[in-house]
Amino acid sequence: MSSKMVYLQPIAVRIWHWLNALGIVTLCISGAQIRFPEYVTILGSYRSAIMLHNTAGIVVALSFSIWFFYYKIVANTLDDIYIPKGSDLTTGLFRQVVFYFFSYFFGAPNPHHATPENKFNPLQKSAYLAIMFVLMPFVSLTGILLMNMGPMREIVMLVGGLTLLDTIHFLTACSLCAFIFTHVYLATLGSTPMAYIKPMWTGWEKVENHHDAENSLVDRSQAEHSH
């Protein structure tokens, strides 16, 4: 089967994607220290690990909005590329699940085919809408109001207090620290360990030219029918 080069991935994405994964991770590991000071010292004094979490959290907010912009705004794709069709829902998700799980040891092809239309298989298009539009505007939404306590007391107390908000911030982030371990994983079974790892640094992909197999595959038919 043949292969081809696609550039599925602009700058613009790739820089925003290593932004993003560098402000998610530092949040990870500076929250793990503050909910944890007595086991997690990585980063120094408990302030600092404050105050570094707090950096980082704006950081990876204005990512998120950059994101949204670029998507939304810019590119016009963000509803194609992210939001999961019928035919992901109904066979797509089931098929995905398959491959990831068992056909994948057994050295199947992958069922989905990247395009720069279409870069995400169903799981991704479901996980992704989870994550972006569930789990990072509520860890941002929380996070900015833990951050202004004094200013916004009202509303802290509005949307049920300090401990119902801590908690709420806690477990979103904690799916969010999830989310990572398995992006990491799946981003590893490509045709070899890097190959879904390197387009996010030099933008291209290579992707198995499923449209020449089958047209080779029509015009062998045909040639046997004709002899």
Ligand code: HEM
Given for the second form:
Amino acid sequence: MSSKMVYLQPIAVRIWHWLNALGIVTLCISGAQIRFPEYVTILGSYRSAIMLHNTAGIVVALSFSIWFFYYKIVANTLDDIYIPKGSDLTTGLFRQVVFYFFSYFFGAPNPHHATPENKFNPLQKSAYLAIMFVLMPFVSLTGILLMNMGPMREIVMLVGGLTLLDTIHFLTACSLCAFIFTHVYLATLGSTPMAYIKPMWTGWEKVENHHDAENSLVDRSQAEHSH
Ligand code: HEM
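The structure above corresponds to the form predicted alone; please provide the structure of the form predicted together with ligand HEM.
What follows is the whole complex; the chain from before opens it.
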């Protein structure tokens, strides 16, 4: 089967992704120090951990707007790429879970073939939908309110008070932290460990030419029928 290079990750998506990854990892480490200062002291003083946490939070919120602006306004593909279709939920999710938990270990190929219009497999679509449409907005909005407790006091009271806000911020942050581990593991399951990670840097991914395989099957069956 031949392969070809496909331009899968536009520059805006790559800039957003790596700024975001650096920002989220920094937020997890500094957040752990702010929450558990008696156990985590990796970033020096408590004050420096807070300053770094606030700065990384602003970087992540700004890079989130790059992501949204690119997909929604420039490319206008946000819904098509991120929202799972009916068949993704009925059969696609199951097929992909079976692949990751079972057939992958027997050398089976990934059942999803990425194209620029349909980049994500059904599991990625569902996970990224939850991350980008629920967790990221919640963690960012609660973070912005917590950072501006003085001027935004009335809004904080209106949405349930400091304890509720702090709890939502902490729980969404823990979920994002858990996502990173699964995400990085799954990102290494290409034909080589870097096969999916390199395209997130260069934009280009090497994909198998499945049309060749399908066409050769059609040719073969036509040849068999004509005999
Ligand atoms: C820390 C190291 C990280 C690595 C090595 C990594 C790796 C990758 C790779 C290889 C892809 C492209 C393949 C795929 O779609 O799965 C990707 C896409 C993606 N990653 Fe990450 N990632 C990291 C951190 C993060 C973080 C912290 C988030 C969000 C909180 C994130 C969210 C996403 C999303 C939403 C996509 C899809 C982007 C698109 O094409 O629209 N990643 N990541």
